[in-house]
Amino acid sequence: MVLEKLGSALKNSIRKLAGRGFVDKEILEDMSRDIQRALLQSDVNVKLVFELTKKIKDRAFNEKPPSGLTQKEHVINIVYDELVSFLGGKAQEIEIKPARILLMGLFGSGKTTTCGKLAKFYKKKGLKPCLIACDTYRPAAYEQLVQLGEQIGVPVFGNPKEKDSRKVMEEVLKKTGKYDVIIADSSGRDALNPNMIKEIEDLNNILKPEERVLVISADLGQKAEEQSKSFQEAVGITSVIITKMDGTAKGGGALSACAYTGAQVKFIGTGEKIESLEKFDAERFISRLIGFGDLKTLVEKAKEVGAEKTAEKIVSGKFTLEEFYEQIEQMQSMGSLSQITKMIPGFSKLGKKLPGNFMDIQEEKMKKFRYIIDSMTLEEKKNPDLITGSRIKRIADGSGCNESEIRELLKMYKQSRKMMKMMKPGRRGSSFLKQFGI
C-alpha cells in the first residue's frame, strides 16, 4: 500500500507516546527518526523530509497544548496537521461546472484509463462529458478510449489515421460544442524530450483548457520531482491525479511532486475499475494511515450506490444474515472490500482477526451464499445462532451446497458482527487515543 511504512511508523510512535508519562526531547527525536525513515523509504525527497520533521519538532517544543488536550494528544495533532499540510492541506471543493481538461503524463502513467474515470465522475454529477483521443503515439490508444467511452456511455472524438495530435485536436474540437466537459487524452511522453514538450504546449494552446492535469503513477519514485517541474514550466499544472494507489508502490515521490508544482492532488486512482477514482483529501488520507478511519468517504461512497443504510449498519454491527449478504454485495459495488474497511476506524487492527479470505469473496462464492440464505427460514435469517446440526443439513439439501460452505458463511457472519461491535466511530482525540492506552 502507498506510504504503508509511514502508517506503521506513526502508529508505532503513538504507542511509544502512550508508554511514557510525559513528552520530552528524547521521545520527540525518536518519533522524528521513525517518520524520517518511513518517508525516505517511501521515496519522498530528503530535503522535504527534514523540513517536515523540523516543523513537527519546533511546534512540539514551543507550542502549549490547547485547553482540553494533553501534551501527548497535542503532539499527535501536530504530526497530523503537518502531514496534512505536506500533502497539500485541506482539500478544495471540486467545482462541478463546464470545463475543458487536458491530461498529460509519462508513458504508462494511466492517463487513458483516467480519462474514462473522470468522464464517469462528471457524468454522475449531471454534466455531459465527451472524450478526445489525442494519443497518436501508443498503438491502440484510440481504441482503448473508445471502449471506455462505450462502457460509460460517453462519446469519443478522434482520428486514428492521423498521427499529428495537433491536427486531431483542431479537427474534433469543432464537434464538441454541445458538451459541458471536454476531456482530452494526450500521448505519454518523457517530459524532458523537447519535441514532446513542444507538442503538449501546442495542444494546450489549441484546447485552451481550464484544467491542466498531470497524471502521475504512484510508482514513479524520485523522478517525480524532475518530471513534474518540466510539465509545470511547459504549460502550468493546475492539478494532479495519482494513479495505482491501490498497489505496492511506495508513492512518496508522486505525492511530494505536488510540493514542486504547487498544484493540489484532486483525485487518486484506487484500482482498475472505472469506478475506482476518489477525490483526494489529505486529511482523510492521513486519518487512514494513522488509524482514525474515514467514515466520511465511506458514507459518500454508500450514497453513490444507494447503500447509506448498509454503511450505517456495518459501522453499528447490527445486521441480520440477510442484511450481511446485502452488505457484502453492495460494498463490492463501492470498491474492493479491503479498501472500504480501511475507512472504518480501528479496522486495520481488528480486521486481522477475520478469515483470510473475508476481503476477497469471489462471485461464485457469493452465488452460493445467496442459495444458502434463500434456503433458510425467516427465523433463521434473523437469528443465525439457531442454525446447527439438522438445520445445517436441511439448508444444504435445499441449496445444493456443502455443509462446510454453510458453516463458512455462518462463521464469517459471526466474526464480522463481533468485529463491528468492538469498533466505535473514531475521531481525533480521546476516543482514538484510548486504542493506544493514552
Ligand SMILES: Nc1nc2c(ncn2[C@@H]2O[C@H](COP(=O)(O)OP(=O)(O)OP(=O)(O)O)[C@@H](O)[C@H]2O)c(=O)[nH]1
Given for the second form:
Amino acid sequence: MVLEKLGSALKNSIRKLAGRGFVDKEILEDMSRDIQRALLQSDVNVKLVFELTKKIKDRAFNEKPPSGLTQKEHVINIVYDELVSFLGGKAQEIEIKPARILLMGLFGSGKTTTCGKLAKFYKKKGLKPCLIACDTYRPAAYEQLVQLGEQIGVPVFGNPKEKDSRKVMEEVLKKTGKYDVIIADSSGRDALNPNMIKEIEDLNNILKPEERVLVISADLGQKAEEQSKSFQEAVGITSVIITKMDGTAKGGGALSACAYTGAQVKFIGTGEKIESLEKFDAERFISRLIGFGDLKTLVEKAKEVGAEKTAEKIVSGKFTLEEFYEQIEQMQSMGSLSQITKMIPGFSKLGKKLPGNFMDIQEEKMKKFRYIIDSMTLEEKKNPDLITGSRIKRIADGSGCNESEIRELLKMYKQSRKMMKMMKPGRRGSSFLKQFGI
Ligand SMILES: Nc1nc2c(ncn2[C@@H]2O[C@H](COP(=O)(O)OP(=O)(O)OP(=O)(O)O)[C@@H](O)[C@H]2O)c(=O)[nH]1
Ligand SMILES: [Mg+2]
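Alternative state: the form predicted together with this ligand, after the form predicted alone:
What follows is the whole complex; the chain from before opens it.
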C-alpha cells in the first residue's frame, strides 16, 4: 500500500502515546521524528515534511483540547487533520455534469488508460461520454484508445492520419456535439520539454476544458514537484489523478503534488483494468493508514450492490440474526471480500478466528443456516441471546440440522456483534483508541 511506512509509524506513535502518562515535549518530538522519517522514506519532499511536522508540533503544544477530548486524543486528531490537509483536504464531491476534460502527463503515466476509466465512470453515472484521441505522437495511440472505447461502449473521435494534434482537436470538436462529457487524451514525452508544454497549451486553448487533469504515476517520487509546477504554469491544473497506486509502497511524492499545484487528487488508479479507478478521499486514506478502518468505503461498496441498510446496521453493531445472514450473503456477492474486510481493522482476524471461516462459508452451510433461521421464532431472530438449551434442540429438530451447527451460527453472530460494537465509528479517538489502550 502507498505510504505504508507512514501507516506503521503512525500506529507506533499512537501506541507510544498510549503507554505514556501524559503528553510532553519529548513524546511530541519523538512522534514528529517518526512521522518525518516515514514521509521521507516515502519520497515526500524534505521541505514539505518539515513544514508539516512543525505545524503538528505547534498545534499540539499550543492548542487546548476541546471539551470532551483528552490531551492524547487531541494530539491524534491534530496529526490526522494535518495529514488530511497535507493531502489536499476533505474530498470535494465529484460533480456529475457535462464537462470537457483534458488529460496531460509524461510518457507512460497512464493518461490513455485513465481516459477509458473516466469514460466508464461517467457512463455509469448516466452521462454520455466520448473520447478524443489527441495523442499524435505515440505510435498506435489512436488504436489504443479505440480499443478502450470499444470495451466500454464509448465512441472515440480522432484521425490517425493527421500528425498535428491541434488539427485533430479542431476537426473532431465539430462532431462531439451530442456528447456531454468530452475526455481528451494528449501526448506525453519522456521528460518535460517545451514542445509538449506548447502543445498542451494549444490543446487547452482549443478545447477550453473545465477540467485540466495532471496524470502522474504513484512511483514518480520527487519529480512530481517539477512536473506539477510546469503543467500548473502552462494551463492551470484543476485536479490530479495518481495512477499505479497498486504498485508502490512509497507514493509520497505523487501524493503531495497537490501541495505544489493546489489542485486536489480526485481519483486514483489501482490497477490496469478499466474498472480500477477510485475516488480519492484524503480522510479515508489517512483513516485507513492509522487503522480507523474505512467504514465509509464499506458502506459505499454496499450501496453499489444494494446492501446499504444492512451494512450500516452491521457497522453500528446492532443487527438481528436475519440481518447477519443477509449480510454474509451480500458480502459474498460483493466480490472482493478480502478487500472489504481489510477496510475494517480486526475484521479479517475475526474471520480467521470464527469456526469455518466467516468470510468463506460454503454454499451448503449457508443453506443450513437458512433452515436454522427459518426454524426460529420472530423473537429468537431478533434476540438470539434467548436461544439456549431446549430452544436449540427444538430448532435442530425443526431445521434438520445438528445442535452443533446451531451453536456455530450463534457463536459467529455473537462474535461479530461484539467486534462491531467495539469498532463502532463514533467520535474519532474514542472507541477506536481503546484498541490502543488509550
Ligand atoms: N498497475 C497499474 N497499471 C496502470 C495503471 N494505469 C495505467 N497502467 C499501465 O501503465 C501503462 C501505461 O499506461 P498508458 O495509459 O498507456 O499511459 P500513457 O500516459 O497514455 O502513456 P503514453 O501514451 O506513452 O504517454 C500501461 O501498461 C497501463 O496498463 C494503474 O492504475 N495501475
Ligand atoms: Mg497514451
